[in-house]
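Just one chain follows, in the form predicted alone, and it is written as structure tokens.
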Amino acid sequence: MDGFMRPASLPRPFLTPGVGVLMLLALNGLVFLAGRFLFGIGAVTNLTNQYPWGIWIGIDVAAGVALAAGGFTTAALGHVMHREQYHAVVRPALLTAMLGYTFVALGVCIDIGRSYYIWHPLVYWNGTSALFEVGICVVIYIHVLYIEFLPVVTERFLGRVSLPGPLARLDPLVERLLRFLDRGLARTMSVFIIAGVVLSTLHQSSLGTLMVIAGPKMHPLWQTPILPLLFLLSAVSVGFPMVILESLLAARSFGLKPEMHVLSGLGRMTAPLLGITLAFKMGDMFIRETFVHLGACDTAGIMFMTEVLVGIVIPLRMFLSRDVLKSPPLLFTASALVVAGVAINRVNNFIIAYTPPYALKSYHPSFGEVSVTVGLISLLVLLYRASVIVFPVISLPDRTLARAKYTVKG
């Protein structure tokens, strides 16, 4: 390593050619999103009474929740298990989870026909509903994530409060508030970290319960009593690869040296997690004898094999290789395959495997649906970039940080 590692805001310009492209994609998505709220959900989507949900649930919500699992897996690793060497990736993972869950909540609000009733589950409780459990856990966990991020905010502005104009008289009050939050959070943060891990475990599995109760509407390749367990295992398995992917992309974007000693360790721990997921998935398939459906060579069979090979088998073999763990491009590829596999799994469960009892035609996402999904992802990336520039999220060696500050001033 090049000096002592500590979190710091990145002295980098926000606007780049890539950022410009992301801004155009986000703007395009926001235009269709405005159309959805002005003219109704049917004006933008191909959703029908037979297919009440599509990629906004399959990708924006179900896949988004799984891919944000890096927040609770790294929190458990760094804070609960006290693996100090992995603290460098805890804050970036926390930021990714916080933004990810925020956009998951937005995705749910967009997909609901009467979005102005999004507050109903908070008032009208139904303790026997799996969807209620998911909703309540997600709402609470979002608040927990923002509370966990507050120390980053206080660290950034503590002793540097300087409000403009007439608001300057409030500087001492804001400073005292920041110090109060900093002291209070330092004493209670362990409670929120443990709560975040528990809440994530609950709602990750309950998403699988939603599809179990779909009964015969689900294809036999995915309809299994242990689907909640498979959802939880896949979310835990994708947590570290998502952190690796985000870290390597951030290093490339900001011109930083990847912390391979940290990322290689995460990759090494990913292999047994993928192995456990594969064992349960294959064991369930052979116990229920659903492998007979693979011989049909239809869309369901092809997508199931793609999910297993791309998302589990190939990256598992790669993570077992020392050469892969030492190579940033190969480690990036292996992590990207796991991320893609989990995304395919959620699409398979919520879209491919689901067949309505009286479907008149198949579902295909509209251009508006794809535009909104791409736009939300682009907006999330833009917010991530802005956050790491403003707040001390990414850990840098002291020498690297000093050179970066000198370059910006020069």
The other form holds:
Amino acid sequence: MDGFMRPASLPRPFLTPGVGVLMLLALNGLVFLAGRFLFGIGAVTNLTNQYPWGIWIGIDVAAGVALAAGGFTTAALGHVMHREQYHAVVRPALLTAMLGYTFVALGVCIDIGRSYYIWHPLVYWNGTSALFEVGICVVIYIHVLYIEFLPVVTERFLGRVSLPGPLARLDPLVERLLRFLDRGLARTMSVFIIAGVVLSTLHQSSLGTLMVIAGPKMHPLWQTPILPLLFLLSAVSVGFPMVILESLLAARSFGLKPEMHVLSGLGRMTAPLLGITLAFKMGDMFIRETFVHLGACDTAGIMFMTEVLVGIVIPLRMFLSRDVLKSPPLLFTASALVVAGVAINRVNNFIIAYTPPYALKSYHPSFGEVSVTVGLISLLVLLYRASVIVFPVISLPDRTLARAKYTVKG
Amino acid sequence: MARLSRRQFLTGTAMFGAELAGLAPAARAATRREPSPDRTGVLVDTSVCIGCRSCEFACKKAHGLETPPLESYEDRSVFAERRRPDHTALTVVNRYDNLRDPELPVAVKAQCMHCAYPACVSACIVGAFTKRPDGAVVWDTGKCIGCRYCMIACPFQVPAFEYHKALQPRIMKCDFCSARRGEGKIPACVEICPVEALTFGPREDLLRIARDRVKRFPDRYVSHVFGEAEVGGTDWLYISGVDFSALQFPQLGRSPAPGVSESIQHGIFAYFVPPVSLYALLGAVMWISKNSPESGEEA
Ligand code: SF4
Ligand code: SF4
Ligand code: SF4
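After the form predicted alone, can we look at the form predicted in complex with its partner chain?
Whole complex next, starting from this chain.
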């Protein structure tokens, strides 16, 4: 399913000082996680009956889903619209999405009080619940992502299966299985790719519907019937910046040359997407006349301004400039701003905007909550690193090979 | 995938579409549930309530919750701070200053309002909440996954969660004494109330009584029956001598809390037409762009 660039495993050592730090952070998170499962959610978090959702939902789940949107936007670009030159970024984005959604599911398991009932929504349906819709779509989408990633696995092991010791006798069998998978997948992959895009569109927007039912409990700056549309637009616009950010980080960390022509192409496409998001956000603000709340200069107003200025306006201006598109550090900055902006937006929607009646005290995440969130993110990065070392994910600039393949195709 | 033939591609796409369409009946079933016209409710007259908190005691007894003896409820010091129903008490009484008559503070009993169009029922991911024909909104421990979305949704911030439990934490809220009523008894709080501040009966009748009292004694009551219209109506109704905003009642509109989100939800999922059309559209784009002569020439 790949284009003319050649993805390859990266022959690099897994352990570096940075990796050590991440491992410590992950370990710290696991300690608090054990506390949560042994003594209940209340033992680790600052959640109350007035503030039932904290950063585990706001960051791990809501921001996580949004930032994994690169998977479906690049799939749409590379596979649905067949823009071959972007195939180099499809796999890294797919890997991020796959790991990202896995951790979202993990985050949900951690946050819900009865983790062992995580399968209940598959059996007990409630069609009126936005959360049910998000849940079902995410479950199906995770499977789609794993299926989309399978060819990468078969590619890595086809013809290279060698199980250790006595298991070696099974080699031919495994080989045959892989071959069967490979052939079946090649035939049906487009079905899954389109399904992945449809499912993403659905749950990215339904994630916005989630808070609509909170009605007046949500600050008017954010509470709007077009929340689902805003969520979808911002998810679409954060997809490419996230891919750019990752590619530049990976290039840096593995000592590769960044594929600037691909990345600036993505950057160029981000500008109009940000523009559309901004237009709807501002239109909504003026139609509902919520700008009056900005004058108050309270936390809500400041956070709203931050997400709009830092996350949309400034990077929009940057992506419109040729110099930014050509310079890795500037492109990195612009992308990081969009990513931060969307993350802030999700936290705003799920935590800052939520102002319940009868709040006895306000919510601040506890040390345990932060530890678990940081730990999960560290674990995610570690898995990403391990994956690109083992599997052919990142495209190496193997131009001769690329050209050869390209000619065959044309 | 690049080697996919046109036919294989089309069959695959069509099959997936058909599969989605097969799910459609579930979406169709999810139409607005109208509450039963015969449902019951309780009228709380805060101008009668003396704040004795016997109802708190009776409620705990009826639900098997730990409670000190009734005498200890005479302790007025609890009114020093505002309390909310939680997993230890499904109903609590708070005391508020009365600006019209400082000598006569207002005591207000709080519990689930048993909404006509409950947000908790609409929101729960597994449908663990049900609105019963008798008016009670009840919760099913067998389904609940502990996601706490009901707490996000409830406009009165009523459902409470057992945060201290690692196993089977429950969502706790007033269940309108479903068990007692199954035995033909009236709700425990109504039964114990020494001054008849609580009236139990068909909601229609209660509404008539409430309107009548408010109209006949304009000096005694503000002309507002809380719960008559709020969020589409609640089965527990309140009347009061002071403005409800001074008693920490939330200001709510007349439309049912789940209205907007359910119409969005049904819009996105109208018989699965939008998702399936999107699927078809993307399929078409994919097919066209794959077969366009330029597709290989970019880069
Ligand atoms: S008050 Fe809250 S918990 Fe009670 S029925 Fe209404 S929405 Fe549900
Ligand atoms: S916590 Fe339980 S009752 Fe509440 S929405 Fe979640 S599953 Fe439903
Ligand atoms: S028992 Fe009756 S009078 Fe006493 S606090 Fe409860 S509602 Fe008020």
